[in-house]
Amino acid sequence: MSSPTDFMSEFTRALEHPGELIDEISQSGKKAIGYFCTYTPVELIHATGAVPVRISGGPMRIDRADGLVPSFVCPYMRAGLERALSGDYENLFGLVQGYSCDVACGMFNVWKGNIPLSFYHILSLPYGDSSSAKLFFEQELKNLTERLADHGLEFSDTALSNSLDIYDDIRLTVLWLYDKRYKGELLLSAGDFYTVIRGVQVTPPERAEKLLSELVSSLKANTEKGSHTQDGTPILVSGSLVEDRSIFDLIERSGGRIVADDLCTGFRYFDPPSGDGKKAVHRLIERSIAHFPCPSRQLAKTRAPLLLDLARRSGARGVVFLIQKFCTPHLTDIPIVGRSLREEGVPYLVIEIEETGVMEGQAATRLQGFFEMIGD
């Protein structure tokens, strides 16, 4: 039987090397398209054939990008157009991005500008869950299907609501993994668990499915082995999208253990774990509509409670913000989620992220403190 870590190797490489991903799927015969955002609606990309892939970043010297954006643009944002203009992605399909903050739109329209791939879409987003924005937002789905179809890509509801299964399935899997650790059950450290919930987010959906219920199996089995206990004080962690494991780790290291996150790359890309609906479409749309809100899509007076509801299940005693420098939507939310949390007695801490990482130092310095604080 396999260790839990063994399955690391896999999704790691996916994420440190994208590029030798996106080669394999274009030498499968398949298209890979990226994405930014949790927003976009892979599930229909996956059934006309294509591999949605999304699109990482990474801590890293930021060179090329720096001639097209400026330095206020969010790490991940520049750090992935780093890697596209590097050739990371120069054998992929095309890029779809679902509406949703206005640097990544932006960003957008600077690949279409400067990264010569064959299919660029973008498509809007409902704000609310009327019935006429659901149409809206069916009307948006319909104009993919037909511009991706223009580009031999078909598209059927059969096709769609087998997508849906697998990523129902992949989704309930992780969820699964969640209310392990906020159990305190689950037999990974922060920053292997990280890396596994990024690595399906970039490796096909099939592969992906078959890694975790392996990966599922050795953990069920390894905890039939003996008991396990996690220190730290529990806490939740809530950002957008962080791509660096070492954070985590350095967490750990200073007393934390991490039940539960409201992050982009975390949580938010797999709650809920599906829609209702009598047809493929109508699964998809309820899903997107129920998703757990980021800042970009939702008010801070909706998200507070949210977040509250979530550190309270969880057993959290703090919140450890995790901000990509320069992240309007996340910084502006704080003042507001962060005055619900105090007031219902739960201390937060905020930490920023540069495109290299954390000041180590002085995170490690800040996060000891506060545990030391807030711990028994």
Second form
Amino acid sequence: MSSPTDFMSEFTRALEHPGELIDEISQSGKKAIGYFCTYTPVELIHATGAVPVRISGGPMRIDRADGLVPSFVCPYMRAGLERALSGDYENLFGLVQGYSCDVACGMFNVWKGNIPLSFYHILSLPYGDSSSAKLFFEQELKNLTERLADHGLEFSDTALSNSLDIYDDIRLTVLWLYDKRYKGELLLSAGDFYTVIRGVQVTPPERAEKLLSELVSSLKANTEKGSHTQDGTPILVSGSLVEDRSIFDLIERSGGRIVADDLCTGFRYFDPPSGDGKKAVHRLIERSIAHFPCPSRQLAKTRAPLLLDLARRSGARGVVFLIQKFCTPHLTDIPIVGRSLREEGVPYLVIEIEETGVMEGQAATRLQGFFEMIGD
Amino acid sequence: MEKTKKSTKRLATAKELNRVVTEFYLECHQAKAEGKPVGWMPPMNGAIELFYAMDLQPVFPENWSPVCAAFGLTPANFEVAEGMGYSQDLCGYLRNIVGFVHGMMGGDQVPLGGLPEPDLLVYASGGCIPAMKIFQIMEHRFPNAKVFRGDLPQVALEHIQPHHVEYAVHQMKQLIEFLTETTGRKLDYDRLADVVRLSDESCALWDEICTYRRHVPTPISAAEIGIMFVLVTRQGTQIAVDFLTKVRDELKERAENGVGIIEDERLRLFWDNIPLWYNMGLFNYFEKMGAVVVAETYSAAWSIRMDTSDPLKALAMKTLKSYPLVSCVSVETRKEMVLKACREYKIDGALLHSNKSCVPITLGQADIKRALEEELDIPSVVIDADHMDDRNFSPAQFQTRVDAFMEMLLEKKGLL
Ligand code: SF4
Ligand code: SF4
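What I would like now is the form predicted in complex with the partner chain, since the data block earlier showed the form predicted alone; can you produce it?
Zooming out: every chain and molecule, the one shown earlier first.
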């Protein structure tokens, strides 16, 4: 069996060199389909034989993307475009995105106008959970399958059912890791933990499933050795995408211990693990609708109690918001969510992520101050 | 040049605007005083016609923002919102209205009496994120208001399919049910048909008004764009039709007599994105070099012709189309629209407002710029600014860029 370092290097490579991974997928005769956010129906794409790969941005200097989009959109999206313009995604077959926020939608169109891929599709997702909303969603999904079929990517109910099983299994495993973390029993540092779960989002699912199960076995075997993530003030991190592991390292170095998260690249990608339904597509719809919500799709007053609950369950003493700069959905909700947190005795701190990451020195000082304030 | 300035209006009808605006807000307050249910809603959607058909009073908090900008209230509203923790990077409409409802609203110094408190909050997820979030915040601020939270497909115009339309129609029906239940008023479908007919008539008038922009010299410019107020607030009323008829007549006469907005029209410009509401005088700036802003993208969203034979579907279609028409939901359609306007209105150059306050309209601008150059040989210049927040507008930078741009255009036309 491989050691945790092997998983780590495989996931790290997938994250740091997305282009290589996509080249490999296409060399193996499969079609890689990119997507930006967790509201994309990856299981359906997978069921057609394609490989869904989440688009990575990553902290970097933006250069060419500046000629196409303004500087006042989230660094994640600008960096993703930068990568695409520099050829990292030239072997991607297509891009599929669910309309989550304005930037995701606009960027989808900018890609479409500037990055020549064979397949582009954007879905409109319902906000409600009524039966008509679900029916509408089903029609949107049908529309997507028809378009994929036009491009030689055929879909069947059985295939979808199988794909759902694989993804459900991955999600269950990751949620098991989360559970361990609540209890302080996880051997991985925050940086490693997020490398694993973000790695899962860019690795072909069959491979991710295998790597995860090996990781779990190795963790189980090593549980007795104790954990090095036990120290520090327990906190919850909330926000959009965090692609830079150094932020997690910084939080730990500054005296924090991340016990839970509400991140698009974290918990929100995995919760809930599955959805109920007789037909495969209904399983997908139910899960999507029960999704731990992103502020782009839900009210602050609905999200606030969910966050409080997560903080309570995990024993977090405070919340650190890690927000992509200019991210409208998250920034807008902070005053209302923040007030609810404060009223319930949960303090918070807001840190914005710029294109080259966070300003280490400044963030460290603020984090240390915050952890000292809420620590015992 | 100044950071904030009012525009000089040449049209007699545009000069009437103050009266039109005042009357609308007066009507809103009167409605409240008389116990007529007041509903706040985002602009550009079919709920407005429904409201008029059911004798309810629609109020548009987003539209209040340009009014605040014109009265110079914006900085104070921003201060309140930013003090509450709303980031300076958020859309200025959002910060302005949030600051207003938590600050000066209800005070006696507010021009036009401000806005009457809502009995209803009617909105849909489906426009841009700020437009949706504004109403979510309003739910907090006005906890007693009854809320209708609709669900709208976000789909590019070129991709609309029957199920999108069906879902939108279904939402309209839900809204009617909600309004009937909460206000006790029944919808008279004949009345709705009349309202939709009037709404379509005003759109037809608007389209006709726009055709006069083909004339050289143009009898109307972006500086007069305030006349759109009736299209925003009064869709489906005789008031809108009457006002726009007057505008049309005035333009027709000017066009027939060759009366332009400026005497010696040398350059015809196009404006993309929302104007700087605090500095509408900017549209007159270009005149010093004989340039006039003939047309703009923004106004297109307010005029959507309807199939009046099926009023409910017509309103659903309007709701479905208007936001994608100008935003990044449909960059392709927007590009076509800009190219068409530039061709028809004989545009020499385009001013692309890169608007810090509006990501949805700004994203995709580079593609439009390229298409203008490649397909029509029309040069353009990017103007970094903000439609609400004058802190993001540098007059000096504007002047340098725009002066050089206009010189280049004049040279290109052999006029220098
Ligand atoms: S939700 Fe925020 S971080 Fe995510 S794509 Fe939209 S703006 Fe960017
Ligand atoms: S369309 Fe633009 S200006 Fe209007 S609310 Fe949305 S972001 Fe703000």
